[in-house]
Structure formats: structure tokens, C-alpha cells
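Given next, in C-alpha cells, is a single chain: the form predicted alone.
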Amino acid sequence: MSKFKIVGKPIPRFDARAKVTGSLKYADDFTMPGMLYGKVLRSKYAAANINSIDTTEAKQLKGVHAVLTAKDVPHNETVTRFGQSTVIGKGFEGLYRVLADKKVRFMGEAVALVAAETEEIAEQALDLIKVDYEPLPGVFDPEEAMKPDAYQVGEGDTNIIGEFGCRQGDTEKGFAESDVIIEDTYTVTFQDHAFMEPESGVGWIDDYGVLTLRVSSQVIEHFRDVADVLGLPHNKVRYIGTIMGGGFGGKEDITVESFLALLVWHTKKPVRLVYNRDETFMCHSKRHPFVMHYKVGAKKDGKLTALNAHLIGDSGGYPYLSAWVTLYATVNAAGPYVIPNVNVKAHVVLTNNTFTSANRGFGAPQPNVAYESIMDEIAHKLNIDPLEIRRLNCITTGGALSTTGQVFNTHVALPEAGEKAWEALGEPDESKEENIKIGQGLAIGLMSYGRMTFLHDTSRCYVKLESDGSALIRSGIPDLGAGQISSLCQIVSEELGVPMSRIKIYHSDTALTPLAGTTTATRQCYMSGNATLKAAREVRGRILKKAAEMLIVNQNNLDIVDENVVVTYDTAQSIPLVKVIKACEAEGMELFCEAQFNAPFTSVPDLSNMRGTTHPDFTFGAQAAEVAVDIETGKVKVTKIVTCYDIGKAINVAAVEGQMEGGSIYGMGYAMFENYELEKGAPKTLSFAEYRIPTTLDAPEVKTIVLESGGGLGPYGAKGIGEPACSIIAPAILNAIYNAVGVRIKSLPVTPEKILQGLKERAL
């Protein structure tokens, strides 16, 4: 029998009814009297000098209240807060520029801002701004951009903005001992976040002169960055976050916020700014394309001996989070395998493509495609079962990551996750048509949860019991739509015995809620969950101490159940929670606590050869897929997906299963459909008509297998699942295609043309 009363149950989220009925207020479902409308003028070139900008006619247009360019931005070039210039080294120039100044680096880069009384007037004003561009050649291939004589995207002397490495053993010796060697190049393309809610917000100055932004953001801590852009004290900028219609990393960077702030501050009026869909496609970050050169050796018995890898990531026009994404890719480059000899190097490079930054998985899905394809290839060469090759080589509890040597003292759910996923996939379906070939594929993997351990990560949460027995939570946690705020409520309900219906949470408001850190890096269950648990247990302890005095029993023999404090060995003895609360209040005892959880800290590693702990912990799992391939048309249909992860402990099992299902389809889109196409930096896929994402007609039923080892670092032993859920389905699908037709696809996305070309080459 479970010891939990609320945790682990599939309890509906607080926002579920509002979302279903359409009554939930998103960032753009908000208006204010006298509100202006903001618009952004964007570069029509991927690479160009800006000789001049003439805003005279635009400013004279009736109804226009502001036209701003780079010269109107007090601090136009942002810099990072953690000394990233030291960490990512030569070529670092800051995260981005608010408005392009003298030079544009990608098509769609913001050049000017307009605020007007109607959207139509704002659009007219954009057309009246005259920009004298001097087109430049640009560079669009990251390998070309690395060359010494390449066009310089920025103002430095190199396009390389990040270099990383991991080494152990002697790879030359390891390859010499190998009986089979696989050497190949794998490429993955840009992926858009394709969230349903575009970047949006409304800004105004309140009665106290505070610049207030009500925005869709994964990081309300950006209020500091916005304040720095305007040169304001941090306490003069307030972020009010909203529940989001998806983020997937695309709302981790600043989107509309700085633009809104500038327009509000200049006009002293409320301003609304919402991107349209083609603007969203053109102007927010993408998943990094990678070119990955791999060489892996193994003995006849299947044991791995050596791995060499060189990863090259495309940052696009600005650094943003590219260095950190590449660091994650480097750490993940050898996967969950024990390899005695490893040499990984990675570069991330500026180009004049659309800029890239955080996307769900943050650098792990790219190398996963390469190493899991190679594991399948080794199994094929040595005639070893694909599950067995993984069982032979995978890390187990107490083992270490082959790239960094980080030791896993928490539970490693390998190889059991692979075994369960492969078994659940079952026997292949029988094809009823001669041209349809059925295949199955497996992939296993790991993905960190929590931010890098050298970032001093913290999260705070406030929990209070009111005099009537209801509970109040204040947390700065942004909710992407994955139920982050509901999870905190379940933790408080579990600890304080208060039903979910009597818990109120205020979230993501920098003026009202203690900061909880970013909703990124699969960190919120771990970080804010632990902060909430810490605060709730402090309040619980005070209640139980007073109740023990009132019941004349040992405090350790008490529990709080259904708004009553009960004696665990004699449930007939109890006292209403509200009676204990009133007794505490009568003595002036505080029944609130603001607690801070601090992640473990390590020093910054040598980034040329990272060794030791880089992340608090990892989530381990496996995904399996079945496909049907039409050898006449090259069309591939994914017919089954099984996803199995050890999540330590499910705070809400329905939310966990939802993440696992949704992550599988997100990763399937990466493998099969999604391709943000550019031609010399010019985007060609600016709507869902051109950029295809999986629909209900494409998505198979996803079978979820939730393992609960209790071995995580989160509350009650939980691990994170948001990003791990999408990170290894792509190679599982590629392996299934190979199993079906013997064609090894080495570049994403899979297309009928690639299948047919592979079949043609195989027949030669």
C-alpha cells in the first residue's frame, strides 16, 4: 500500500477546466484602456551593413506615438550574468542586440520598433521607415564558417564561439583492439518549437512608476535584463507571467519583452505586442543543426572499445544559449554506454542563418541520433540482437559517464527500461501488402534534469496555512502548460493534509512571488518541488509540535489527513487541523515559511576536457518504434511507439504520462517531418502549410511504461521527465526503418526521397 495520499495520483490540473472551456487568459488575452499596438521592422537581408535609417515619414504619420531604432536603446547589447565570456571564450560578443546596429546578422533581425493607435497604422509606419542596406556575402554552412578566411558574422576575428572536449583513455589503442569500426557522418536540421501560442504580451507603467510586463515567458528573471536594457533599477521592472500555450525552450530567451519595455517607456502608455505566425517562424530561435562525425569501435563480442566524435553546431547570427547547448551535446556524445577510450570535441559557430538556442532536449537529441544509429549498425555487423548490444554496454548504478566520468550514485534504470520497452513493442505486425515492409527499432538514452552544477542554481517557495485551514503558495514558477504549478499544490496537499480545492497558488510574478528560477532544463520538479517540500515540511513540523502538546502524544506518531491531525496508531484520536492552527495563532506561532533549495555546486570544469560532475543527476529510459515503409513511394508510417522511463516518483502520474506521450510525438516530428528550410539564410517555411508537424493522423498510439525507483534527487525521490521524454525516439525510428528495408538514414528529417535513394543505392 502506498504511503502517499495525494502524491502519485492522476489529479486534474488547476487550469484543466479553463483550458477545455477556453476561458483561460493567455498573454495576449488582455487589453487596457488607451492601449497602443507595437510592431517590429525586420531585416530583409541575412547579412548586410546598415548605412542609414530614416524614420522621418513614419514619425509624422497620424496615430504613431513612437518609432525607435538602436540609437534609442540605452543599453543595446546585452551581456550574460555568469561570466560566460570566460567560459565560452574567444568570439563571445554577448547574447544578442536588442535592435540591429550598423550590421544585420540574420534575416528577420529586429531593426526598428513602432507603437501606434491601431495595428493598421503601425503596419503603415513600418512601410515608411527607409533603411539603406549594403548586402554582404554572409556564410551559411557551419563548417565553412569555421575556416580562417570565412566571412565574419560578427565583429570578431572568428566565427567559433564555443569549444568543448571530453577525453579518457587512448582511442588509437582502442581502435587498434577493435574487430569492427563504424565511421560515418550524421546531420540533423533546424527544428522549430511550433508552440500554439505566439510570443506575446502587454506592458504598462503602474501608479507607482513601475514598468510592468504581462508576458508569455519561461524566465521571469528576465525582468533584470529588461531593466538593464533601459538602465532602470531592477525594482522598477515587474514581470507577470501567464500560463503558456507551449514553450519547449522557445520562450526561454527574451522575445517581446525588451521591445514592449522600450515602447512603453518612451510613450508612457500601455502597449500590446503579439507576433504573427510567420514572424514567429522567422524570428525566434530554432533547435541547433549539427554535423556529427563519429567513429566507434567494438570487439567481436559486442563490447565497445573506443569512440571519436566531432560535433559542429550552427548558432545562427548570435550566441544566445548556443555554447551551453553544445556543452550538453558534448556531455551526451557517448550516450549511456561504458566506453574505455573516448575523445569528443565540439564547436559551435556563428552563421547568417536564423539564430538557434534552447529547444526541448537542449543538445541531447542531436548526438543521440548518431550514437544510437551506430549501436544498431554494430549490432547488425556482429549479428547481435539490438537489445543485447545495449545490455552488454550500458551504464548501471554506480557506473560513470564515459565522456566526463561523472559517477551515478542514484538509480540507473538500464538495461531494464530497454528490456521493458522492447518487450512491450511485441511481435511485428504482418504486412498485408507486398510493397509495405515492417520494421522495429530500439534506442536507450539519458538526459540530465536540473541546470549545470557550476551555476549555483536555487529556487524559493512560500507556503502558508490560513486561519481557516486553507493553504497559500507563492512561487515564481512559470507554467508552460505541463502542470508545474499543480505539482507544487500536490506536494503541499500531501504534507499539510489540505485538499487541493482549498489550496491557492500565486505564481510567476516578480513583485509577489519568491523567485523559483527558470522553467527550463527539466529543473522545476527537482528545484521548486524541493523548495516547496522544504517549506511545507517546516509548517507541518510546527503544526505537529503543537498538536502533540494538545493530544499529549509523541510528535513522531502524528500525521495530517483530510484536515485532521491524527494519531497514526489510533486513528480514533484526532484533532481538527483548524483547531491546531488557532492554537498556534493564539501563541503567535508562525504558520508560514519561505524556503530556499540550493542545488549541489561544483566548480567550472576545464571545458577543453570536462571531467567530473556537470549535472545533478540524469533520467534514464528507452523508446521503441515500429514503422511501415512503402518501398514504392518511400513513405514511412510510424505505427507503434513504446516509451519507458524511470521517473523516480511520479508527483502526478497523469502529467508524467502526458509528458511521455507528448515527448514521443515531439521527437517523432523531429525525425519524420519537421524541417525549417533556409536558402542562404532566407527562411522558406514560414507557416504550418510549409512546416509540417505531426497531426493526429500521423501519430500512433503511444504506450507509456512508468518506472518508479524512488532514486531521484527531486521531492520523494522524483526525477525529471519533460525533456528526456523526447530525446531518443528519433534514432529508434531510424533503426526501425533500417530493420524494415535495410536503408540507414543519416540525416533528419526522413523523407520519401531519402528512402528511395537509399533503396536504389542498396540495389546497386
Second form
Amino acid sequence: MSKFKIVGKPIPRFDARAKVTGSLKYADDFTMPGMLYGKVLRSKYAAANINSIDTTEAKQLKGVHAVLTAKDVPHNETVTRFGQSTVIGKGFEGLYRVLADKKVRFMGEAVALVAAETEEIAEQALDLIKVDYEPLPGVFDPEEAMKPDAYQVGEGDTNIIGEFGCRQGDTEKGFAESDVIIEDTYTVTFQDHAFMEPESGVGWIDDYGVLTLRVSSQVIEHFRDVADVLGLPHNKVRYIGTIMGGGFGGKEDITVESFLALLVWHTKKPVRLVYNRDETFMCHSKRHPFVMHYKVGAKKDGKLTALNAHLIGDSGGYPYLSAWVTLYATVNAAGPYVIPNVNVKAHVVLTNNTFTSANRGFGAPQPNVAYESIMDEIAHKLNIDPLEIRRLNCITTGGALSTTGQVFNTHVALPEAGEKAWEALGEPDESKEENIKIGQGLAIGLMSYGRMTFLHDTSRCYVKLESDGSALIRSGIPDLGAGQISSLCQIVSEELGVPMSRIKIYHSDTALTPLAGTTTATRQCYMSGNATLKAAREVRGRILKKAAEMLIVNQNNLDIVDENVVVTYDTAQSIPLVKVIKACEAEGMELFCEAQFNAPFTSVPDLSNMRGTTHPDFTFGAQAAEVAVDIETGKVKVTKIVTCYDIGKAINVAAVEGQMEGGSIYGMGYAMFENYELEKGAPKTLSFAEYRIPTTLDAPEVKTIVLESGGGLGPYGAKGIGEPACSIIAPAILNAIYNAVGVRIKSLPVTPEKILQGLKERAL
Amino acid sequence: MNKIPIKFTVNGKQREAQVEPNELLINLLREELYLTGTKYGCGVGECGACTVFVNDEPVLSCLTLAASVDGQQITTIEGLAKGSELHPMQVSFLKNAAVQCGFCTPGMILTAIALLKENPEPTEEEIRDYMRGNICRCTGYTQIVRAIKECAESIKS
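What about the form predicted together with its partner chain, after the form predicted alone?
Full assembly next; the chain just shown is listed first.
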């Protein structure tokens, strides 16, 4: 029997009832008396000089309260941060520019802001702003942009904004020893987060002059960045983070907040700002497209000998988190494989495309497409089974990553996850029609959870027992829909024996809650879970100590179950929790605790050759897919998906399965049809009709296998799952397509045209 | 433009409003009646988040003129529960963990109820076909489809 009472159970999340009844107030559901409506003027050009902006007419329109341009922004240029308080340097903290000033870097860049009494008036005012643009040639291909004589996207003398490397052994020697070498270029596209809730928020100035922003954000620590933009003390900006309608990394950078803050500050009135769907497509970050040149060698027996990779990422018009994402891609470039000789380098480059930044997987899904496809090719060339080639080469517990040499001291569920996923996929369905070919594919992988260790990550949480036996949690944790907040409640319920219904959590509010860090990097279960556990155990210890005195037993023989402190060897002996609380309070004992959890800290690595620990730990898993390919039309249908991850310990098994299922389909969309297309920097896919994400008809039922090794660094041995869950399904699908029709797709997304072209080439 | 006076019922309550000729139903519900359970996801009828019932038929409120609901009965997600007693579809979504971020949930639940009204015992294929206009980015649909199936079974028994 499980030793857990609450942890692990599929308990409905604390906010689920408010969600099914429609009573939950998301960021754009909020209204203030006398509220104005904000709108943003967007650049019509991807590359242009701004000679002048004339706002006279717009300002004169009745009902307009503010029209702002770059000159109205106290500090228009600061640096991109994502909540870190440690300054890393080395180009990581790139330029953050609030409004375009002089030079435009991408189509849709914010040029001016308006606040007006209605949305219609605000839109009319946008039309009255006259911007004199001088179009410039621009550069739209990252490899072109890397050339010394390329058009300069920014004001500097190079478009390259990040360069990374990892080396071990001698790749020349490694290739000389290999019997088979695969050399190929893989490309992946821009992916939009396509969260259902657009970027949104309401801002106002409170009774004490504090600029308050109630916004949909994964990073409430941006209060500092907004304060810096306005030149305000950090303690005069308050973020109230709402429950998000999805984030996936797209609400990790500042979205509406600086604009909202400026409009509120200038008008001294409440303002609401919500992006339209086409605006959200055009004006927020995307997943980085990568060009990936790979060369991999293996011996006849399937053992890998050497890997060379050069990854080139497209940052679009601004750096945002490009350097960080590219670092992740570099670390992940050799996958979960033991390869004695490795040379990975990566560049990330400015172009005049829509800017790119964090997107679920953060640089891992891109190289995974390349190396897992190549593993399959090697297996095919050597006539080795796809599972066997992975068994032969995968890292196991105690092994090390072939890029950085980081050693895995925690449990590595490989090749176990691969074996389980492959087995669960079962025998392929038989095709009922001659033109439909069935195929199966497998991919294994790893992805970090927790931030890069040189960011010196921390999380804090406050836990309190009230006089009536109810419990209170205060945590700065933002919840983007994955159930981050509910997990903390389950931990407190487990430790303090208080039912979920009697726990109240205040979350993501810089005025009320200790900072828990960002809901990014699959870090909250690990970081805030540990901080919560630490605080809850401190309070639990005090309760048990008092109860031991009252029951005259050893404290080690006590537990708190269903609001009673019970003697574990004789459950007939117990005392109500509330009685112990009262006794503690009578003696002035503190029944609250604010605890901080610190991740392991390391120093910044040598970026040209990163060695050693870059992340606290990794999550390992496998995905398998079955596809049906129509050789007449080129259409591919994904018919089965199996996903298997070692998540250490599930805090809420339903939430874990939800991440694994949702992640699979998010990654399936990336593989199959999601493609944010641009033509010379002009986006062509600005609606769900043009940018298609998976529907109920596209998605197969996802079969999940949850492994619980207990070997994670999170509470009770948990690992993170949010991002790993989506990062290897794409190559599993590509491998299934190859298995079905012998066509190797090397550029995402898979399209019927590419399949038909591949079939034609095969027939030649 | 002259405003149009309309009378209608929302979640069983008589309402009156003055609406612009080009005003959309989603705007009336969210901005004037503060029924914010109806969500804006795309504004052009491509995501299903703004689904409401007009005379028990599902419609996309972002494509429906407010003036057209004169004399009609509207049900939004806020009108499904009877006091604290949830509609069986809401219960099934809760039980099956079919809710993640929750932004698509109101539209999903209303569309699913409409499905079961038309077809009380749908197959998985029929569920997937009917629900194709409601997009969800979080769940991958497995738990949503399961919730609808289970709700159909629970109503039957």
C-alpha cells in the first residue's frame, strides 16, 4: 500500500470547479470603473527606418487619453530577463526595447500606444497616427544573416548574438573508425504557442500610488523589469498573476505589461489591454527555427563513434531568450547517447523575422528531430531493430551526457522507457486499403527540469495552520493550466493532514506571496514543490512535538491523518489537530513558516566548450507512434501514440497524464502541420484557419505509461514533466513515416507534397 | 449609429439592452452583462471558446449579432448549474481531469451537451467529429473525449 494519503492521487485541481462553471476571472475578464482600453500600433514593415511619427491628430480625437511613442518611455531600452536575479552577462541579457525607435526590426513591432474610452476609439486613433517609414532591405535567412556583409538587423556590427560549443574526444578519429556515416541537414520551423487565452491584462494605480498590473504572465518577477522601464522603485510595481489560459513559454517574456504600465502611468486611469488573435500570432515570440547540419558515425555493430553538429537558430528581430534556448539545444544535441567523440557548435542569429524565444521544450525538440531521425537511419542501414540501436547506445544511471559530460547520479529510465513504449504500441494495424501504408516509429530522449544551475535558482513558500485547523499557503507560483498550484496544496495536505477542501492558497501576487520564481523550465514542481515541502514539514514538526507532549509518546511514532494527530502503532490513540493547534497558540508557538529552496549552484561555463553540470537533473522518456500514410494523396494520419516517462513520483497522477497527453499532441502538431510562415518577414498565418493546430479529428487517443522511479530531485523524488512531454514525439512520427513508406522527411512540418515528392524520388 | 433595443432571456432571467447594429453577442455577454465565462479566443469562429446556446442550439457568439437575439433564450456556461448542483457534463469534466487551463472548457462543455442532445450514445469517432470545432491546446483531447463518453454513459444509466 502506498505510504501516501493525498500525494499521487488524481484529485481535481483547486481551480477546476471555477473553470467548469465559468466563474474564474482570467486576465481579460476583469473590469474597473472608468477603465480605458489600450491598443498598440504595429509596424507595417519588417525592416525600416522610422523618420518621424506624428501623433497630433490621434491625440485630438475625442475619447483618446494618451498616445505614446518611444520618446514617452522613461527607459525605452533595458535588458531581457526572465526572472533571474543573478546577472550572467556574456550576451545572455539582450536588448529589450519597449517601442520601436528609429529602426524597425520585425513586422508587427510595437511603434505607438493608445488609451481611449472605447476599443473603437482606440482603433480609430491608431489609424490617425502618421508614421514615416523608410523601408530597408532586411535579411530573412539566418545563414545569410551570419555572413560578414549581411544586412544588419540591429545597430551592432554582427547579427550573431550567441555562440556555443561542446566537445569531447576526437571526432576525426571517431569518424575514421566508423563503418557507417550519416551526414544530413534537418530544418525545423517556427512554432506558435497558440494558447487559447490571448495576452491580456488590466492595470491601475492603487490608493498608495503603486502601479498594479493584473496580468496573464508566467513570470511575475517581471515587476522589476516594468519598474525599470518606468524608472520606478521596484517596490512600487505590483504584479497580480492571474490563472493563465495556457502559456507554453509564450507568456515568459513581457507581453502586454510594459504597454499597460505606460498607459496607466500616463493617464492615471485603469486600462485594459488584450491582443487580438492576429496580433498574438504576429507579435509574440515563436519557437526557434533551426538549420541543423549533422554527421554521425557508427560501427557495424551499431555502436556510435562520433557526432558532429552545427545548429543555426533564427532569433528574429530581437534576442529575448535566444541565447538560453540555443544553449539548451547545444546540450541536447547528442541526445541520450554515449558517443565518445562529439563536436557540437551552435549559433543564434538576428533576422527580420518575428522574434523567437521560449516555447515548450526550449531548444530541445529541434535537435531531437535530427538526432533521432539519424539514429533510425543508422539502424536501417545496419539492419538493426530501432529499439535495439537505442538499447546499444543509450545512457544509463551513472552515465554522462556526451555533450557536456554532466554525470547522471539520479535514476536514468533508459532503455526501460523505450522498451515499455515500443511494447505498448503493439502490433501495427493491418491496412484495409492498398494505398494506405502503416508504419511505426520510436524515439527516446531526455530533457532538463529546473533552470540552468548557473542562474542560482530559488523558490520560497509560506505555509500556515490557522486556529480552526484550516491551512493557508502563500506562493508566488504562476499557474499556466498544468496544475502547478494544486500540486502545492496536495503536498501541504499530505504533510499536515488537512483535507484539500480546507486549504487556501494565495498565489502569484508580488504584494501577498513570497517569490517562487518563474513557471518556466519545468521547474515549479521541483523548486516550489520542495520549498512548500520544507515549510510544511517545519510546521508539521512543531505540531508533532506538541502532540507528543500531550499524548506522552515519542514524536517519531506520530502522524497527522484526516485532521487528527494519531499514534502510528495504535491508531485508537489520537488527538484532534485543532486541539494541538490551540495548545501551540496558547504557548505562542509559530504555526507558520516561510521556507526557501535553493537549486544546486554552479558558475557560468565556458560557452565555447561547456563542460560539467548545466542543469540540476533530467527527465528521461520515450514516445512511439503509428501512422497511416496514403501513398496516393500523401496524407499522413497519426493513428496511435504511446508516451512513457519516468516522472520520479507523481504528485497528481491525473495532472501528469494530462501533461503527457497534451505534450504529445503539442509535439504532433509541430511535426505534422504547424508552420508559422513568413515571406520576407511578412507573416502569412495569422489565424487558426491558416495556422492549424491539432483538433479532435487529428489527435489519436494517447496512451500514457507513467514510470515512478522515485529518483528525482523534487518533493518525494518527483521529476518535471511539462516540457519533456512534448519534446520527442516529432521524430517518433518521422520514423513511423519512414517505416511506412521509406520516405525520410528532413524538414518540418510533414506535408502531403513532401511525402509525394519523397515517394517519387524513391521510385526513380 | 442608432442603438437597437432588445429583450431576451439569459440563463432564465429576462434582460433588456440597447445594442449597436454591428455589436456582437460575445461583447454583449462579456462587457455589458459581465458573463465572462464565454471566452474570446479568436474572434472569427475558428476556436469554439465563445460557444453559447441560443434556444438550446450551440452558436458562436463571436459571429452572432447581439441584435439577432431579440426575443431569444440564451444559455451560457454560468447558467448550467442548478444552484450548487453542477450539470452532469461539468461533473464529468471534473472527474476525468478534462480541464487544464480551462479557457476552452466553457465552449467544450456546451458543445458536448449539444452533442449528447442530438446523439445520446455517440461513438468515440462521432464525439471527435462533433467536437472538431472546439480547439484545446493543453489536453490533447484524450481526457475530454473520455469525459464526454462517460457523461453519456452516466446519463444512460
